[in-house]
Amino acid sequence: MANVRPSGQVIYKNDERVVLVTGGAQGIGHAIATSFVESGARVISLDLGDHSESTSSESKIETLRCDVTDTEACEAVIKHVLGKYQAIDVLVNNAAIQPVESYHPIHQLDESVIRRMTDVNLLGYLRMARLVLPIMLQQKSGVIVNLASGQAHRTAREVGVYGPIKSANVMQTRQWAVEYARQGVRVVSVSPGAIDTPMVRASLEAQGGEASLANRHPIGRIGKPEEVASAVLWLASDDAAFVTGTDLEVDGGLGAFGAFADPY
């Protein structure tokens, strides 16, 4: 049976949060949606395909087929989640592509991948909250979780629009943050590093090997999808109530090393 706190907002027995989870198949938003349902918390993965990556935890993520450019089918899915649980707790807007394709300078890509990748990874965040957040208004409570980069704060060469797409995800988190702040909901962003991911795997078998991509990091290696999760869930929490606004840097030391990219 569901219980209601003073603000009116459903809570569940053991004040299990309701998780929506973007790109939930694989990689960083798999160990999150994973790393969520271990903490007690119903999770709902919102992505293209299957889960590709298994675990113990398994069973316990509900997984909705959702394309975040899609604006009726992300519309479906909060109606389900609403109707189904009565709350949504915690958006994390994981969802995003680096296509191998893209990495050219923009004078030699093709429009139709530099819309592809706007439509996901900057309007597909907007998209979702925009529909979670009169929930949240409602409830007077809520988080909003979006995955940035380490590119959002220093660039590459031929990552001429992911980088800046990136960056407008951090300014997204601090408008958001700072119009809803007063309103019970807080809004955060996490910027990792290189990741041990099959997109970035992918992008490393297009630039030459991981070894150079390692070494970028003071810590000495790419990180894992867990670590990422880890903050992710920290600052999803209460123990994070004083925090909004803000990015962290999930990264191995490369923001404080100050070079993403190798020298020219």
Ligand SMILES: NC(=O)c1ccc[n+]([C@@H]2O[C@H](COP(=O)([O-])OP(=O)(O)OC[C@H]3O[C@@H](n4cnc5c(N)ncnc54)[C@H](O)[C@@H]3O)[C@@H](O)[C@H]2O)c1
Contents of the next structure:
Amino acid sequence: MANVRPSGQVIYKNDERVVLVTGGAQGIGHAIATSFVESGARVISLDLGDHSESTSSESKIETLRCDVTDTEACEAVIKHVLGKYQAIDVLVNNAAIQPVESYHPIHQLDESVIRRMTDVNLLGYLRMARLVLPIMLQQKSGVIVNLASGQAHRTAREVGVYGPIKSANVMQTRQWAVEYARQGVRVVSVSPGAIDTPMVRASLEAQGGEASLANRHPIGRIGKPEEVASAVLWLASDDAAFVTGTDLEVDGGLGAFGAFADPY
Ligand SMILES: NC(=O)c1ccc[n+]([C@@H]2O[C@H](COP(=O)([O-])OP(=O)(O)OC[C@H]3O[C@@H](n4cnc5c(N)ncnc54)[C@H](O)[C@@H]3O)[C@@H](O)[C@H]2O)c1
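Give me the form predicted together with the ligand now, not the form predicted on its own.
Starting with the chain above, the whole complex follows.
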């Protein structure tokens, strides 16, 4: 059974679940944290600072300052959550960066940008999963949701670090799913198309072209963070109990649109 919003939209049930969302202060992570609160979960958002978007569900999201590249800080947060709730049911690996200075061919990139993106986008997911998995294995239950990207599957110019790491997020999903499937832990990923978040706004401001970005999606617009959140909620819920190792593209048809297709 699912909860239903006043609008009639279904909210997949995650009642009483303890949910960790990395990068929950804004964008897709914030929509995921908010939707989990609406579904009855206890939500802890880990993020860098105090820039949280506010909603009516805000007070119910516990926000902890934590850089996912800092193993000790991650350990401390997990210890705190475990002490408070004695469980971690869902980990959403969402925090990732695509700085404007990364939009260049790889030979022009500063190594410091490459290292930071690797540390957050690749090792951050691994670090959080490694710390949370022993708890999930002891519980004999848990779900890890990794935010990948359409750029994990199809390439574009000037995403030479971001795209391959997003592919690695899909392979992390498959690898961990296979590894832990018999021990009650499911691992899934979601690959969004372009979604209206500060990350995308920053790149549009740098590069221009919002209309053309929307037009590349067969649906004719970019997505909303809430549209990614509802997929994550379903994947984390028991309604998706037979789903593991899967990547779900939430992309307005972008991935179905072939390179040979006539542009809209
Ligand atoms: N927006 C899109 O169009 C889009 C498309 C495909 C995939 N994604 C993926 O979705 C996820 C969220 O993207 P978004 O657009 O909401 O990004 P965003 O930049 O708007 O928000 C990311 C959040 O992560 C936090 N964060 C960054 N580094 C961190 C760190 N080291 N430790 C803790 N928190 C950190 C930021 O402070 C921010 O609150 C990412 O994994 C991204 O790759 C986004």
